[in-house]
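What follows is a single chain, given as structure tokens, in the form predicted alone.
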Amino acid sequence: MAIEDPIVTGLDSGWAHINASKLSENQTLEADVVIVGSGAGGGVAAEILTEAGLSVIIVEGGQLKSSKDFVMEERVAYPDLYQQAAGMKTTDKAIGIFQGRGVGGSTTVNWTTSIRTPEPALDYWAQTKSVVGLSRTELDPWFEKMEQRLNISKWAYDPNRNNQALKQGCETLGWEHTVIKRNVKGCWNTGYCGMGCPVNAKQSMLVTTIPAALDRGATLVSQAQVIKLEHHNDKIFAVKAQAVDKNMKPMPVEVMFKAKHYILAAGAIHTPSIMLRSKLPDPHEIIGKRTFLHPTLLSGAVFSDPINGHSGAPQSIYSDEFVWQDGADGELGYKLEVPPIHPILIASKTVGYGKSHAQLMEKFNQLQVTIALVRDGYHDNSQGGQVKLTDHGFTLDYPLTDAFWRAARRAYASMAELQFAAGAQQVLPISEGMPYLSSWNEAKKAISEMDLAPLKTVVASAHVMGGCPFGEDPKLAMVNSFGESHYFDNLSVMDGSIFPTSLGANPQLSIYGITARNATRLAERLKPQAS
């Protein structure tokens, strides 16, 4: 079956794409709007603004890839499509962070899970973070719009065995569980979403909004890493970028972008980093602080039958049984999901070495993995991390607090209980020194006594949020509830950095819906008026 490659087709049709690494001299480009970043926020904004008749330039630090480049091999995907080759860590190396790199951003490599912003998060923002106009009643039309645009619907097929175990455990224990909505169209159910979709079924920005914007005349500049915003008084007057090679190594050419309006959509680490490098006014010292990760714990389980967690839709069932159990600002809750199980991914996120690690990998096809995503940012003892500049770039300092470790112990117990209820023969909490546990009773005792600590306990994240929060009170927020700067007339932020806490849910649909709302208002303000 022939698969249309929208990138190849679009480039052949004359899209305006500039690979900055191919430029031989400095350039200055102008448009009505310059968007920094091409992920969930940048892509949606680009489509809406070009639809309104505005000229748009999309600036992306990573490469432009297409389905022909997605060969379903981890050794290719991680260096090519992830920030720091999927090896990014927090300052103390205790948390590994997955973020996409390239046109489409993390939407090109995520696992397609699409969940509307939970009401407790929105209520908390309204009550404590001065966010207005973002109730679920007000947002649901925007979520519906983006669900239709990106073909987001419940996964209509049987979950793979990895997800089936999560479902089975929940059913046995009477725990809440939900079929996940996915942004796919004609999915082949291969299970390799994290390596870029080789059949263009994933409705990422790479195959939807970015092509739509380019069809309407937008310009895409790839391999141009934004250094800083140039500003004076209450105006941004340029974006300065450096050409980079495919490994993000700086090249001699600079590109200057000028526009009526600028949108930062570079993600929750790079948007604050650009702001810090630009020395934007920040009288209340907010930029980069309260960055959240949904720090995630893993529990392995060995089953007697093949799990083959590398095959089939990576995520199709989740459980919110424990997310809001103690209220928004009570003890930290956690969401239960499963990850895809690929050799390098799992080998790098498990513990032990030598013979013990080899024995674990020998059980690879019988291995089920459950993850617990801890909802951070609501508790006094859960203030998240801070993006800081360094001599060589940036770092995210994220201390793991007592409140997190209390949640971690509860999460390990929940995951073990669930896995035994689903029929696991053995459970292995992924923390150094933990043995295989052979029963729920044994697990309860061992987990209550287990030693939890940074670098000893494996913690990972694929959800970076916060660092440039929205809200009406400038003491709490850098941008207003529409993502418009409190300090510059012509600057907006449209990405996950605007969330004042974590979400308690996978973030892509929240970014899509809220960006659609905010970009539509911006388009009304900027679009050419009929004479």
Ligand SMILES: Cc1cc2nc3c(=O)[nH]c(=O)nc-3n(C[C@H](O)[C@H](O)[C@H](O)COP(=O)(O)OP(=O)(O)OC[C@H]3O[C@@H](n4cnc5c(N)ncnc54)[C@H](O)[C@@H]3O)c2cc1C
The other form holds:
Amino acid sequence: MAIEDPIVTGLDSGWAHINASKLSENQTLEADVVIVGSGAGGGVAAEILTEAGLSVIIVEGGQLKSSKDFVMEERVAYPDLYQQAAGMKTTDKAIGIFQGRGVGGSTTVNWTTSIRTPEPALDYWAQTKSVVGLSRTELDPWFEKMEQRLNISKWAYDPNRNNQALKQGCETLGWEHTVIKRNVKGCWNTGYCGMGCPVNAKQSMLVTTIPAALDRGATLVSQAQVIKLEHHNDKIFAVKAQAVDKNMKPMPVEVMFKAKHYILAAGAIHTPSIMLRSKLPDPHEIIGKRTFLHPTLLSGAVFSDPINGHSGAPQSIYSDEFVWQDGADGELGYKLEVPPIHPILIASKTVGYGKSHAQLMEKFNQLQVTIALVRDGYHDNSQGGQVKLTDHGFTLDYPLTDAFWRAARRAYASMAELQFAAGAQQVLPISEGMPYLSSWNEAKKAISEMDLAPLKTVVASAHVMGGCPFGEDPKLAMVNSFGESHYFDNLSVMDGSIFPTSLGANPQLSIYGITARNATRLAERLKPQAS
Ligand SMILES: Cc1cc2nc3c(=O)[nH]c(=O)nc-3n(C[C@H](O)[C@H](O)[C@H](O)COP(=O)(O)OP(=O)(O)OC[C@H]3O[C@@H](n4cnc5c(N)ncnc54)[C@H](O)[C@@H]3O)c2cc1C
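How about the form predicted in complex with the ligand, since we already have the form predicted alone?
Expanding to the full complex; the earlier chain stays at the top.
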């Protein structure tokens, strides 16, 4: 049975929700804390700050939707729940980027894989990025807290056939592989997480922390796109937002927010964009630079039996065999996972057109897809991308470097080896000009010679990190290791933008745990003192 829709019940109970697109006049709203963004960072911060007795306003550019609006059709889900209708791309269009838009942010549409920040990432930040107090020993209690809060536990059911192939390949080859922990409660195992959970089982911010904050008196203002922060000397004194319609088109009404403290949690592209638009001081020119994507390669494999990769928990097995193989700052490593396989997602992330594309789509139900997520940001030749403002908004310039292409070639080989070991009849590295390959031997040769290039090779990302890094050294970081601004007393950043490199793991649990730590400290600082 579907779990009760907490949004419908909450609204009926009188939650303070303002849909800015319905306002007819400009408004000014005040609270102790204003949080921009309601995703992984914003949601966790909102719950912790309201628990401490602080008044909180959550400002979200997207719409408030709930399970009753999630119809499990890609043509509806992508325009409604994803930024730029899931068609966002880097400046040269070589990397497609998925980001959530709406209350709950990317957590409303994500695939539920929940992994604690890997130790090599934390060690690297401590050694080279001036991050302090974030060893795994110090962070594990926060991960534990969030795992309990969000019902994160090992997936207890059989992997679907798509994930099963990853497991089988790893077992045959003796490669490391792990059962994934997922943030679900009462999951129906349908496989449609990317279109919003229809039964409220996914423990996204939409059904957990945001409702909890609203129950405690927080105000949610949706369809209010934050334009900039107003500031003077070392203080932020207002956040200015514009009402937007459901397609994010600006409407005439402006909303001003005033608070004792401001938190940016708009995600790793928009937090830096807002900072750039606000012309915040940035003497070391850090804002928007070193934005990381885990640029991801895809390998298709045709099996004789049905794979039906649209059905069942999208991700339940991963392999870390190649992530840290050459040390953190050696050659770029890659994590092996699988994606959900839905028709538009696959059609738009494969190559060929006309007949060849139709032939590929004919094999849709027998198609297994493995992905390799490249761990970027640890190598001199992997500086990530840069968020820049344009006349119409922003762009993310992300040059694909030699170090990335070397990793890509190795990743294609690993994926093909794995897929043949799992019993694939044919393997198709998703890069223009590659034929279906019929054996591991044939694949090894073809991949060693294949032409890899932007726009020819399909590269995608659902993980955006960096652009407003944390650390104690202002030459390297915009905020300290607690996410507090180096330049403003009353500004914090709590989202994926604080990571100084990519993580080498799916980001949501890192954001939940680190935000829980940082928001708890902020709550201590701000909470009303008992008299
Ligand atoms: C399809 C998909 C699958 C994924 N699968 C996984 C997974 O399985 N496991 C995992 O760990 N991670 C996964 N991720 C990534 C993970 O969900 C994100 O890393 C995480 O949610 C980022 O948190 P955040 O707080 O930085 O930003 P978000 O969660 O993206 O939240 C940012 C919010 O800010 C809002 N916003 C932006 N600009 C403004 C503005 N100017 N004014 C007001 N509001 C604004 C946005 O609308 C959004 O709601 C996935 C992501 C996607 C898109």
